[in-house]
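A lone chain, given as structure tokens: the form predicted on its own.
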Amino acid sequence: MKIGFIGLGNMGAPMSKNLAAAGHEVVGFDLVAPVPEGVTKAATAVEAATGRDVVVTMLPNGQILRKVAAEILPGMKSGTVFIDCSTVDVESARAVADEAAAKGVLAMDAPVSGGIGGAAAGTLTFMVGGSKEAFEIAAPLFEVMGQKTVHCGASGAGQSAKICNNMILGATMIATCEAFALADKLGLDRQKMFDVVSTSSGYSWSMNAYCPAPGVGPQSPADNGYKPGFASDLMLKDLRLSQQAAEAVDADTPMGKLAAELYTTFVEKEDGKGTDFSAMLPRFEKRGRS
């Protein structure tokens, strides 16, 4: 297929890079970041856009998405799958994809879990929002990108479901990183509380596969200084998304409400910017009970 590729960051990058070693033919726009092998660079967007088969945009943001969307939507022949893999809040994605319609093109949200590691693998799984005719065309570039791909429902589904998952995961990584502190003082050697909670009913993914503790489970950004494979800043980004979301449908969630404030301070008072989402255990290890 001939793709255009916008936004290629710390996933981008990878994303349009396994696109091209796949064999597509892939035209990439960043306005900082370097073009990857095997990617043609494209002076604008709207080049990278125009006459594609489908484009794939990488975004920071919901007000990023709409304005790069406003610019390249006009140049975008009709039948064109636009497939929006940033994590935004879900009236943006909506809105797009009614503004894609309007033109003829087939617009999905389709934000990803994995981190950037997932990206560079290919292991992605794909969170999906929008039409079946266009899950169908692009099913082949999520099979080259990702491992697992679901298709949500309609167009907004696939934000609603990454806001939802990441809730959960900014929730119980806060939990797990309390638990540790927690059997830091109690005497309780690390390895064996995680020998114990890993098998029990304490299970997840934020101790199984990401655990926060260092020299303790898999190799997870613990090990390295807590450099980010899923930043704190991030994190952030997303339990704010998942509240606004909330707010809109008078939903009661109220871990989720503090597990964005507790990110708010660390982020934003505390040291935890620019450090993994997990790197919460050392702010918890230094405090006492409040």
Contents of the next structure:
Amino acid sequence: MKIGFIGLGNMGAPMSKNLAAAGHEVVGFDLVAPVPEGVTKAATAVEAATGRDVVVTMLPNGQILRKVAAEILPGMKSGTVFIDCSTVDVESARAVADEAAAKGVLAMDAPVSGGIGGAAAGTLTFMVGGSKEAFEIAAPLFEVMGQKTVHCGASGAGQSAKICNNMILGATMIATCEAFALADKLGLDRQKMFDVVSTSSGYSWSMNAYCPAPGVGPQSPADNGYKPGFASDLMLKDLRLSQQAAEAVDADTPMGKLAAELYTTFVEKEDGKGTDFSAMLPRFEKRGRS
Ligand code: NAD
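Show the same protein again, this time as the form predicted in complex with nicotinamide-adenine-dinucleotide (NAD) rather than the form predicted on its own.
Full assembly next; the chain just shown is listed first.
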């Protein structure tokens, strides 16, 4: 396929590289990042998108997505496909899909889970919102860039799934970290804590696959000085998106709200910015109840 790829940052660069390596003709554009191996450089987003069968975007937020979509959609032909893989607010995802539909372009929101490692290895999980027709055209590309794809429903459903997942992740990571800090103060050995919880009803991905305690459980950012991994700033972004969505539909999400407040304090007032989101453990270790 002829593919335009816009946003060649930490995630977009390896994703576009994998598409090119699979034999697709990929033309890429980024405001600052260089094009990866196998990808042809375009001078503008419009140039990257015009005349392609599929355009993929991997951008920082909904505002930038709306701006880029407004630039490129006029040059895209009816029947072509626009896949946004960024994590953005549900409203922006739906607004861009409506704008695309008005021009006959098949749009999908397809945010990912799996981080930079998953992007490089082609093992991302895609959660997709959009029509069946669009999904069937794009499915082979998801297979190149990922190992699991779920068609979640109509436009916005992919972003809805992503923010719900990450709201659970934020809350469980905090719960896991505060439990480790409590266990420390109770004099419980961390390895024993892991051995029990990872095989008991307190288990979760945060404990079992991404243990926040260094030297315990599988290799994780905790074993690398809490260098991300998945940065606290990005977790905060996703928690804010989940709260924005919850407000829009009047959903009561007290745990998600508290998780967003804790990551806000951690990133904006403490030393959490630029650290992995599991660095909540050393934060709790230093604190008492007040
Ligand atoms: P990044 O900041 O490394 O990359 C974004 C890129 O977009 C940058 O290179 C930037 O120059 C470019 N860009 C910004 N405005 C542009 C414009 N108008 N035209 C062209 N390019 C433009 O971010 P990332 O880590 O690659 O994340 C991208 C998206 O993926 C975000 O929405 C993020 O929330 C999501 N995400 C990231 C991860 C992760 O672990 N990094 C995991 C899952 C999802």
